[in-house]
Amino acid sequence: MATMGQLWANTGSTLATLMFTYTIFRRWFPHVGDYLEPFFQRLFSRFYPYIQIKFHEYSGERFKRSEIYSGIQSYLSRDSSLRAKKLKANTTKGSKSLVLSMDDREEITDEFESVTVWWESKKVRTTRQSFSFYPAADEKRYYMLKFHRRDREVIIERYLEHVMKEGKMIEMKNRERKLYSNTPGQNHRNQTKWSHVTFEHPASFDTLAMEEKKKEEIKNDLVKFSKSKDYYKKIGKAWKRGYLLFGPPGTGKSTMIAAMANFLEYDVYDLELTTVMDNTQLRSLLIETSTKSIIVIEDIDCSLNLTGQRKKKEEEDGDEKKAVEKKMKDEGEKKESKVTLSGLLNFIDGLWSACGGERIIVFTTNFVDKLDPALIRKGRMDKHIEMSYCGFEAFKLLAKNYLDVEKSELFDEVKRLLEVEEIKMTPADVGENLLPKCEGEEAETCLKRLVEALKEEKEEAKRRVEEESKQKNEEEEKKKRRKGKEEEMKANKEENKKKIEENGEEEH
């Protein structure tokens, strides 16, 4: 009796065979391979227990390479390098690194669920000459995935999701990321919102002048933000975190945005709202920016007239046409931004920011004084940072980081110069006073410069000081130097008034 292996090999045979004698059939005969392609298709489907679905490279007009394609290869490249015997190297657009992918007519297997496939690359040479605005247009590039019947649910509602999903976060991971900047004049015609350049800052966590402590609550919440997708679709909110850097010029507030989209792997857009004519152009700007992202806006009391209390209408303590005239004068003369708080606003926090997804909103400023209440509440910019002067902590950072020292005896003077006499001075400030001056110059040569700049600093503040009492003195006394001299005014009129009458008096 026959087993079963046998029987399956004996219907294999059988099949090949067939079809085999198809092909020569149809070579000879193809008018009557025609009519009888549908029947040994139904023959070959019923005994042939696998689906195969291709995957091409190029779709539609063929100008545009395929993303499901470009997934798919980024998905095999993982094992590709593992598994394959002949393999082939490039590097897609866009990415930082050499790509491994199967080369042609090469097949891999793969497990999802305890269920096998088989991938296979594939490609076809067209006989057809035709013109064609991409590359090797005679050849024809295809995916070919194969699995078992008994699998198809798995495969079809899963198993593709899964493909999909790792390679784009593969994609995203091997990407070349960017630093974007508005580009002005956008109302012009084929001109690209955004221009960039490759995002090739070194600024990390482990070298940013800061508190650890402060770092590690930090980098925590940004990791709690790439993984929430899930919760704040729960809750019902877009899925963007907005940050407000605030504090003196030098204390690092690029820098940590640097080191939140290197910690991240985010590209930047850096939004110049000065360029931006109106709030329809802020949302145009939204929508060109892609997931994973930080939108930076630098110095935002600097930025637009956007501070304090909002205006008041025109119209309310004045005539409308005057208005209305006033404000074709001003359109005349000068064509300027015409961003309101309300736009921004809801480019942060409105309806338009949840298009898209995964993006955190920076504003940097330095007087968080000057900003409006409703533009840095709790939902817009949710987390708030000083960026303080340099502390003894953030200085040992700074030393071991410029000089690689991280023990020497000039660190209890610094340490005294900034804790116990409170000197203000910058991490950009420390920095520039560690980093040696010359080739050779030594380690403790730097550290007593700090020194002297940190006691030169401490003199000019008492300088500051005793000008600013100085300054407030000088004022008061001009006060009351002008008050004495109203006064005495005041009393000469009295007196004069007074001789007026007393001679009208008199007369009468």
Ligand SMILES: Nc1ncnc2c1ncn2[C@@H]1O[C@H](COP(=O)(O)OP(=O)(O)OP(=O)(O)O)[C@@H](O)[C@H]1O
Second form
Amino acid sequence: MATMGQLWANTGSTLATLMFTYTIFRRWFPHVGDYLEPFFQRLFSRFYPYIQIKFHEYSGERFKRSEIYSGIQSYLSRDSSLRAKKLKANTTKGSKSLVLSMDDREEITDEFESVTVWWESKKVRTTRQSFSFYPAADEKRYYMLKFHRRDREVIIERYLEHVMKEGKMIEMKNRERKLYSNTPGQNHRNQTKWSHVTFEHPASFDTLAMEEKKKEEIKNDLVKFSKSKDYYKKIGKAWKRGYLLFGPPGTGKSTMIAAMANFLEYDVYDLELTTVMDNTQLRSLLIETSTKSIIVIEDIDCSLNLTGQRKKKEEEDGDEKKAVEKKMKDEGEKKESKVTLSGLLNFIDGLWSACGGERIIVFTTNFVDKLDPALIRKGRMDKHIEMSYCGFEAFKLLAKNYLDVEKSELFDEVKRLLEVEEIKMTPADVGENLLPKCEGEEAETCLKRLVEALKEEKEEAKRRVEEESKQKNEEEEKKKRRKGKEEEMKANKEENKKKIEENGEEEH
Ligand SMILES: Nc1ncnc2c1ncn2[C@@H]1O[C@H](COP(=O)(O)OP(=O)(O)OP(=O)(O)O)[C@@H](O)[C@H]1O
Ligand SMILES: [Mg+2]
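To test you: the structure above is the form predicted alone. What is the structure of the form predicted in complex with the ligand?
Next comes the full complex, this chain leading.
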């Protein structure tokens, strides 16, 4: 493909003649030159068929690097590393790897819809009046885009948008992902603020132990969501999706969130509701979240008083004392936070929808039936995922990940215990048993330890059932006795009343 230099060679001689004539003319007739300048410019543009656009590294705010410049740099990085002869390696803030870009005065060509464009990386020296310790600051860099004027429409209307979009995507892929958490600030209103660390959780869908079919379904759902910008726009819905993860402790809810974030390459915002003072604060925190992020509220049942339905039921059941006690306890705990259920719902439905980019919100809970149905209805929590005890398929994956074992005689025994005996053990406990406890511990030993633990769990479960039924019997017995006593007291009362009445009649 012809470089800009070669193309210049063709038009060069004509332009050189013109330039020469123009310079001589200006020298000899400086005043007439001013009048004729527009004419010469028109003449140049007739012979020079290319349009140039400059993209400066720093524009507007002096110390803020232009987003457009870094977008172009990322966009060109792929082609630059393949084709440019001189490269520059940069480490950009927040980027997890080196970004290779073409060095100053390098040029590469790009093609878009059969149109060729030329990108050149340029540098100019500016002279400063004042003394500076930073000589590099006197150099201004920019990218120069050149294209034929017949392609103006394609470039202005589509190519530049394509460059920015692709550049952003490459930047997103390259960036270091973050885990944000809200911490109370030191200011007078104690406003909570996001603080962040690098998100480096190793969990992935490959290491997550759950049925393959279920895993695929979740992955497909995530992919579909992340690619549906236009679809969400078409149906007039905010580009967001809610997931509710529920299940006993240790079944992998938090691990699943990390796997989701790694899968989509999203940031994670871990929202601790109890430190948020009120709905207004909640709103401002959420507005600050960036696009392509997962907002997580763990143990939602503990974070807020969202158990309205259940409380009502307890009161109806006549267990008033318990309900009052609970209310007092709740009030004590919630003295700090005044975030309400309706505040939370508004955030999910309203404000949230006004934020442009894609966001996923995940709630986790150990007790799904504790939650108010309004919170978890479809549209708010679109997908409910049950994380359950370890099945045989999940066990096989853990054995492969933890011990690198795909087959063993003990597998049949584990299968029998999990499927026939229906022993319930969380993937966290299975993993703990499979984890070698000392250097060089045999896989078979770890598997045996798991089998033993499963058997113990069976005995434990039996004991628990017995204990529960014993407790139940005792309670029933107590109830019966109390009822008997009450009836006896009632009978005594009746008798006394009767006696008093009889005595009264005799006196008369
Ligand atoms: N399904 C799973 N696949 C792989 N590892 C798992 C799975 N479930 C649990 N684990 C392991 O157990 C540990 C605890 O799991 P995790 O924190 O995800 O459970 P959780 O459901 O969030 O529990 P909690 O309800 O107490 O928050 C993790 O570090 C992980 O290593
Ligand atoms: Mg958890």
